[in-house]
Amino acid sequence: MKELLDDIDRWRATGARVAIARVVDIEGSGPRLPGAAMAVNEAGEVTGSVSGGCVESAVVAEALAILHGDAPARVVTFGYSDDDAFAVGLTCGGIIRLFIEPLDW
């Protein structure tokens, strides 16, 4: 998470809203472990990664969703069985977890 501090910040300067996307769990094989984490502000500029570019482009499209309004802080699965998770490439074969919430300043 350190290494995102610096574009939060910026983004904060800016007013910009931000949401973060934590790995909250993995089963089996995942890209990333339970603690890696990535900002997107409301612009969709991207900091960090969950995945290693697995599913960024889908968690930016929640976090963005989130942020407008549209949805609620919640938890968001992606595995090797769900047809949304592999159509944007979480192909090792595990499941991965994570939260996704508004950052409140």
Second form
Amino acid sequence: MKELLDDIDRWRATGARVAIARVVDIEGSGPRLPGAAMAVNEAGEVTGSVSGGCVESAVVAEALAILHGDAPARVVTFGYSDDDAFAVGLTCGGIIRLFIEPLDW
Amino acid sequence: MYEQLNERIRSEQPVALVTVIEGAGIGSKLLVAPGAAPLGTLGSPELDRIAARDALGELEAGRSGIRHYGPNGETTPEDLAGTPVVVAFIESWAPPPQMWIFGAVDFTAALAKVAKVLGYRVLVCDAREIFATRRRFPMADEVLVSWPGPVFAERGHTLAPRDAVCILTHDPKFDVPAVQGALATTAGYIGVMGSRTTHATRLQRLAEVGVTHADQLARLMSPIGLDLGARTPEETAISICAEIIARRTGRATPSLRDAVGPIHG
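Having looked at the form predicted alone, could you now put up the form predicted together with the partner chain?
Expanding to the full complex; the earlier chain stays at the top.
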């Protein structure tokens, strides 16, 4: 989070709305620990990362949906499972859960 | 609340943020800092009280993770059975771990550099004024001209299990008081540079000043570092830092290829 603060502050200073995604849980092999975070502004600019690049673009889509009011703040799960083999996942085979929310607090 | 969080993170003061991520009141927050009243609410005073207690615990350990609570802070499986559960994410920001490096030698700058990459707050200390200069160690957070004794006396109590002390001097005059000082702290890693011969001599000198307890001496990692065959200061710095990580995780440090199990265990 610390490394995101400069970008977030700069975005907020221009009045842009911001969503943040934080890793809250990992199962099995996960590249980043709980607390790894990224932030997305309403123009789609991104700072930080939550995996080794495996799920970032899907997180941006979720974050923008939340900023546009098309989805509520929520937990989003990424990872492979038998019935979900084509979903966005982690190449290391783990599962990560992210909480994505608007930064309106 | 974000402003307060931002300010505490930037100034490296300990702070934890509890966020409801599932259940009633998704997004509700409680900001918890030692010695201050929590800010915000998760929905009920009882839940806030229990979550604040847990957040201070996580902060103490420098951990972040998920907790399950009942609507009034219930935590036991019996109390949670049949009640709507609130899932909370406790994220803690603890001040960075410390690395104290004794001896302003060739290896010091490389070690300080690698330690910074790993997020340590780095202190370099040497009694020789001409060596312990900011100019030689611009990457260090602090460069101190001092003998080890006073440094440990003054702030040895701030060292904790996630902190490291690396003694690189090779000079018994300086090594012995540095080892003595380090052993009196709860620092999780104490590494001392020197060959096996140097270490044997050092043990004799330590015995002369009364440091003989096997449990204490077993804390010393000397010769310092993993057996990587490191030669240069930079390679040695990697071998020391790799050893610090391996000691913390309790791994026997084989190559990943030759081990089994999840790589991020």
